[in-house]
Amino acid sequence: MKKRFSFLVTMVALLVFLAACGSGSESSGTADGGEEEYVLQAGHSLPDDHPYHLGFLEMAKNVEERTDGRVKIEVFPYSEIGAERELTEGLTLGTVDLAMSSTAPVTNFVPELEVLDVPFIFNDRESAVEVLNGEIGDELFAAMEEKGIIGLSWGENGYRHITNSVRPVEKPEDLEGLKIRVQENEIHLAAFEELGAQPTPMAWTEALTALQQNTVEAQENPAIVADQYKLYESNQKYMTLTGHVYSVAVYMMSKQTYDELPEDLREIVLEEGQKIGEMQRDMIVEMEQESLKTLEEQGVEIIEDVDTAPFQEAVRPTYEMVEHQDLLNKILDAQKQ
């Protein structure tokens, strides 16, 4: 860890972004009891009031109050210290402590969380809950863990649906030919080419610029990104709720960090961090409707009725791009009823 005099501290808001290209967890010198003090760096890729900024605050406000000072967290929206991927390879370098991400960035770090972003994979959110926080759940985060990634809990970001600037979605085949912008994820840019469309990889910093000059003309994701981004702003004239992927986040910490910490203040960190996923996942369904209602008053036509088992179909054969297989298979067995 590198150490700074306690003078710096004050200096933090200034030196944003060179911390951020520095290391991650630091020593900010020592508190009143002569204990040394640490200062985590948290970042994520989504808006100051988004529930996974909320849920890090959440964190943070306990573990500053549980560790007596000694552990503060400082939180970072926008992108500001990295976009999900490079989040995620900073947790394995530890020059990232801690961060949330939807899953599909950090499969390319963790191949088996590709399970995840399969389509249609759950039967309903509660389906997708109970996997998450059982066995399978555990096995996920043991295979973060060979990577230099404690997984903390598993939390969301709402269902993806499809928006475009060009017309309503009501079947596949309306999907034909869109340029569509899509995560750095190996099955989500299958999954679209088998829709038909023309799927574009890139990072949601790059997609906006695209979107507002019709590089592409539609992306998918929940309905609190398109709000909280003003997407109606960006050409985005229509939505279809088709629900393909439920969008699985997880809460990270780097293990360099954890094992950089005294024991006593790593479990508290790791104890709180097990917390905030449930908390997180709550908020996301109470604004999810709000947002659908806000882009609805802001112009964007709602497709709500969609008949998804055609997309469902057209889409099938992305299950057998998963190189894990027997995970896939335990997460669809675990669902029949």
The other form holds:
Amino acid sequence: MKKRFSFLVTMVALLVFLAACGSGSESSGTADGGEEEYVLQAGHSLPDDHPYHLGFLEMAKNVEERTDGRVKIEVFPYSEIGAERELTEGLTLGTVDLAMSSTAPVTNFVPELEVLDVPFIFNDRESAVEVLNGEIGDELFAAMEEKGIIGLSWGENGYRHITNSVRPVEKPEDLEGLKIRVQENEIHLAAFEELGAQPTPMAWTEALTALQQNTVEAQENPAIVADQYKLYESNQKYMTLTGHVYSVAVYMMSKQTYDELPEDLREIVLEEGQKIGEMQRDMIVEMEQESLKTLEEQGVEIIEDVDTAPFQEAVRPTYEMVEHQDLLNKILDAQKQ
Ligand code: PAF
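Cool, the form predicted alone is there; where's the form predicted in complex with ligand PAF?
Let us now look at the entire complex, which starts with that chain.
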């Protein structure tokens, strides 16, 4: 989008210049006497009826209203302007204005975020939200800002569960040798190695083809993703409700875009971005059960009453590999109170 943003600003500047030459006025307005307008591009990897997208649409509507049309946000679903890792990189470079992503790939740019993707780190959704909306969440936002990314608000992808094409998975031993696609995240990779599977990290865009072509037999994602991407049509016959990661997602803005916007406009974008996380999360909670039902109706065998204790035990070594042990302990302590 940056190109478009720069192009627009350049065009507006040119028009202003021409208007000024013509009238001799020093007005900084556009040709029709208005002020400069900005178009921001927002990207994410999910469909246009997923809460990631609906959150952005709400933000776009409110921003446009409050800025009297001076800031428009175009929202691109389905990784159209990049998969999550590319989008995050784009934010740091200022070539992407806004993005929503699960935190796993963002960790490649902001290592402190690794703590959020440690399996079973959160007691439950409520504890996670409390941690994220408190001091720890602020500390993580500060780390993101150092890398050129403004954290607008925390949202969620949902609880990650394992699907596969081979057999019902009830215990870690059932994962032995299973070829599974994981996100581009060291902790996820290590966790599935510990569980005995054969994990391969790849972007979601590649994962779908890999599942269809059977080069991987399994994947792990929340029920809404499995439903909206009809993973049962990509050979996924079994879903085990491990909930091994509460997949945090985050609405983000490029610091460069933020700095380039006039102060009054950037405040509005920031405020509206701060509002959507909670709304997005509520939508996920609402849709989750419905998606599970759809998956079941489509013939997916749902393995519900999973004893997660042996899974937790198996992935325990991933806690040791976390570089930011201070943050890890803070998260664990915050949930003891
Ligand atoms: O598995 C992933 O890569 C992510 O969960 C997804 C589907 C892109 C949503 O954030």
